[in-house]
Amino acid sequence: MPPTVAEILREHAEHEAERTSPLMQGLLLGAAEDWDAGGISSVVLEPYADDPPGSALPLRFAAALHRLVLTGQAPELAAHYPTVGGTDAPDLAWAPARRVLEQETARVRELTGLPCQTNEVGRTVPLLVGLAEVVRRTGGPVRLLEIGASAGLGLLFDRFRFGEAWGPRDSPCRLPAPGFVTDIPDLRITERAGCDLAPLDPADAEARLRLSSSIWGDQVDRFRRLRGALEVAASLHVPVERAGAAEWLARQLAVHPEGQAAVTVVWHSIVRAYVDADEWQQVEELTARPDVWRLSYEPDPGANPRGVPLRLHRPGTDPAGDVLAYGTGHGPPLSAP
């Protein structure tokens, strides 16, 4: 039998990343208990009971609530959200959240239907480590292509500041230092592009709200990073094409920009679960070329106590890749393999 919505919520609440967020745990476990009791959660989430496992229902539900908080439509709940200055205990947010579900049933149900769109800026920390290794081995410069790029914020990584280690000192987007040697002062990106099944335009107010809602309401550092990245995006537009991974990659890799002796690097992070097996096989076949490097930041099947591996897949057939580091679902902190 497929899992119930309550089981999906509970399982997600016990993920390593969610255990760092008292707010997420409180909301998901509260909604699970309420579902089992036939409460308002079952009315809100019943339309999504048969959603496929990779549809990220718990994240979509949490984003719907955060959106109401950010738009001033849930002031009692907002008191538990540090992202809007709330100081009440995040782990006690379920009671006011339940009242929001009762008052805004149709609206929360509608917002929960929006696809998951977490353009996690923190994942540029492992991206920087991976690119440093590619440049160390090849000399660069780099043509960077991203699968599942969402709003394209990760493609702006060289405009971000990583601790005191790398990047422009005046960047509004500030991230932790990787903790690895990133001795690549001459890293140059000759071209950057991405694809996504549902790309967002960071210049659009609705898109910015969608992205902001997807940050967990008690993780202020992540929220500030996103806001900083959106500020960077206001001055540098990166094209993100509405397309599937394999189709887009095939077109991109068939083109060799004239006059550019750049190393092509294909990057993807926490996107594998959203691509079906047949298409992913095509992605691996397309990138197993003698002139393409691939950086992947994808969870291993099953639980891995080390975290999410950053893998470097060398040109040619290299399905396993070299593990360069381990991190969290949101990127930092990184640890050595």
Ligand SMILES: C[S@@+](CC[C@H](N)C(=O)[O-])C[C@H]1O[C@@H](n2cnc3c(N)ncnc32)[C@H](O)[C@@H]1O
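We call the rigid core whatever largest set of C-alpha positions still superposes within 1.5 Å between the two forms. Small disclaimer: the values here were computed from a predicted structure and weren't measured. Residue numbers count along the first chain shown, from 1. What changes on going to the form predicted in complex with this ligand:
- Once both forms are overlaid on the rigid core, the distance between the two CA positions of D291 between the two forms is under 2 angstroms.
- With the core held fixed, V323 shows a CA shift below 2 Å between the two forms.
- A two-part rigid motion is described between the two forms, in which the smaller part turns by 8 degrees against the larger.
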The other form holds:
Amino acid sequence: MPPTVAEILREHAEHEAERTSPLMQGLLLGAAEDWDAGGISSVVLEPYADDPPGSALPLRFAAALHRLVLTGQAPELAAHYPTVGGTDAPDLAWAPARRVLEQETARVRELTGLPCQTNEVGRTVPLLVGLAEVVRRTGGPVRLLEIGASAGLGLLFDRFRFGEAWGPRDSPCRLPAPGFVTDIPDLRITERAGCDLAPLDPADAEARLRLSSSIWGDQVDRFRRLRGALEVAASLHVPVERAGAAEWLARQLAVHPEGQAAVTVVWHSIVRAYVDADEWQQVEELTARPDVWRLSYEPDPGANPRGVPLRLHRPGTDPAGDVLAYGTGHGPPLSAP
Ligand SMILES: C[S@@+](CC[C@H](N)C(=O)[O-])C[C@H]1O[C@@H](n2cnc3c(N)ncnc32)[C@H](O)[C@@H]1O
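Would you mind generating the form predicted in complex with this ligand now that we have the form predicted on its own?
The complete assembly is shown below, putting the previous chain first.
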């Protein structure tokens, strides 16, 4: 029997949100109970009852509510959202959320239909560790290619400030330092480009709202980082082409930019689970070339208690790679392997 909507919401509340977001936990558990009782949640979420498990229904539902908060359409609920300065207890957000569902039933239902689209710039913290290691071994400079780049914000990493360790001091995007890595060499990027099946343009107000809504309403650090990265993106445009990873990589790697002695690095974070096995096989084959380094920030199959590994795949066939660090789904904090 496939899980019910209530079971999907509870599963997410208990396994994803429990330690990291009292707001999400309260909303999802409240909605699950309400679904079981045949309340307004069942009217809002009923069209999605048969959605496939990978379609992130709890995240889409939470993003729909957060969007109404961010656009000023749910002031009573907003009081529980630290991302808009709310100071009421985040874990008590369900009662006002239920009233929003009652008043804005069709709107929340429609917004819950939007796909979940994130671009987590915190993942540049582990990726920076990997890129620094490539430069330490090769001397750089780097031609940086990202597959599954979303809005391309990760490709702006050298405009972000990482604690007191690295990056421009006046950057509006402030991230924690990688921690255990003390020496980060100068990284010079000669070219940066990305692809995504569904790219978002950071210059587009709707795209910015989609990205902002997808962050949980009590994760203020993540929200500020995103805002900072969007500010950086306003002054530096990085092309993200609408294309599948393998097809785009094949085209990119067939070209050798003239007059540049750059090291090609392909990086990706939290993309693999979305790409079908044949296409991923092609990605691995394409990047197993003698002139390509690959940095992978992807969860291992099954739960790894150490977290998400950052793997450095040296040029040539190196499918396992070296683990350089472990992090969380959103990047920091990192730990040494
Ligand atoms: C969870 S998001 C991660 C985005 C970004 N890498 C980050 O860490 O913030 C996964 C991204 O992979 C993209 N994607 C899924 N399948 C893809 C494919 N076959 N080729 C390229 N991008 C793909 C999705 O559109 C989405 O933007």
